[in-house]
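Coming up is one lone chain in structure tokens, specifically the form predicted on its own.
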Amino acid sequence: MIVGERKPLDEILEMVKDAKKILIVGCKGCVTVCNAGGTKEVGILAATLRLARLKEDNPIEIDEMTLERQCDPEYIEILEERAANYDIILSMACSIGPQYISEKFPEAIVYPALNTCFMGGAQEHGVWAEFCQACGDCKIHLFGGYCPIARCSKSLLNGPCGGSADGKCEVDKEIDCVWHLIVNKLMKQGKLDQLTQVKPLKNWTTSRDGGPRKIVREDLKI
């Protein structure tokens, strides 16, 4: 999933500062899952803005939605007889959401109330970590089902640099040296011998063909 998690109070209240009326929208996606930006937060939010204009004797009126996902067109549609009715809106999903929203509704101004950081998962209650960094020709399958670009500190794809102990990485001794699980994980299968090929160096180029990617699904368009 998308992780993501609020952007400090300060700078979404420098954000409105100037608004009287505005919209927060949330997402049911992704930041409903990591506790960024679902109903719960966007309630949050709101009510913190409340009470913080009304400690600068400078009230604001704000709305709350939350949509199915901000990442959908079909969804955005919800908010056509709105948009124009605030001063700002505020989208508290992964900057997805504000991008098609502010496309959706030009006249609108849209600003993201969240930061996006990474792809990742959950490795406890409340805690997130990047396993992904969507390079676009993923060769797990052959590091023992462990990513080395996003989960290595240094993303060292030919073997690990020798600055590890006991199994954890010498930039931060919260951080599992990925390496250390490739090895251990290869041994066990038996398969420790693939890692004596060596990996040609990532064609990031090739990965973002020359701007944003698209995935087109001939099947799948109407």
The other form holds:
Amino acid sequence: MIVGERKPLDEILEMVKDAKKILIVGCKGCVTVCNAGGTKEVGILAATLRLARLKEDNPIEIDEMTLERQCDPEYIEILEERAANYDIILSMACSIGPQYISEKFPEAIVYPALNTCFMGGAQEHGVWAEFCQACGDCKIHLFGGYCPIARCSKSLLNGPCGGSADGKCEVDKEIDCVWHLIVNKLMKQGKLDQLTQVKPLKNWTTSRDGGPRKIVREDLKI
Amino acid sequence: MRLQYSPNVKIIMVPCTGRVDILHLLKAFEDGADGVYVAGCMEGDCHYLTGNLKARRRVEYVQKVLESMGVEPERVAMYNMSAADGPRFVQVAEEFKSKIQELGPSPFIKPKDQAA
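Coords for the form predicted in complex with its partner chain, given the form predicted on its own:
In what comes next, the whole complex appears, and the chain from above leads the way.
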């Protein structure tokens, strides 16, 4: 999923400082799962903003809603009748949400309430980690099921580097050295020789090197 | 025991403090409370194992929210006590009431609202 994190309160307060009536829009997709921008987080942000503005004796009216997804045009359309009623629309989706809303409603002022952080998964309740960088040419099968691009601090395809110690990365002792994991796993599987094979260069044009990416599926078009 | 405690402590009952959510605590402030405390069972004694520990973490979250608004984080607190210890309940009620009285009225409610 796409993992996000709510922006600091100060930053959001600054965004809405001149607004009297705003709409906070959550998303029932990834950001609900990572507890950053679902219905509950919309409620918490709305209550927090209302309180902060009450304290300044400058109350703000806030409406709340959560869309099925903010990365599909059909779910954005539901805002059609409401978008014009607000000084500001605060999107609690990943950065795709506010972009879709502001494109659909050019008159609306749309701000992101989240920082979109990475593509990852939950490691335990309340802990998420990065697992993918969307390079567009997946090679994890060559590395024991681990992604060295996303999970090695240097994205090395021929690690480990000299900074690996006791299975941890020199960048931060909290980060597992993914190359330590890769070598251990392949050793257990008796497939360490897989790492000595000469492979063709990785095609990075499928990554950001080729500019913004797009997938077109003719079979799905209506 | 018929112990007396301050009448301005309003009790909202929940089946377990694990039910208490961040939104409930914020809502109490929105509705005009000067302070909110959560009275849970003793740590380690939760019938649902970790309800009171989760409540504590939520209280700590709201303390940070208040702090980020420039409001005293002490306006929200977590206390642990046994259901069989009435005097302790009264002691905590009085202690929290005094603390809030020292801090003064809610910064979210302006004097004109309070007069209304």
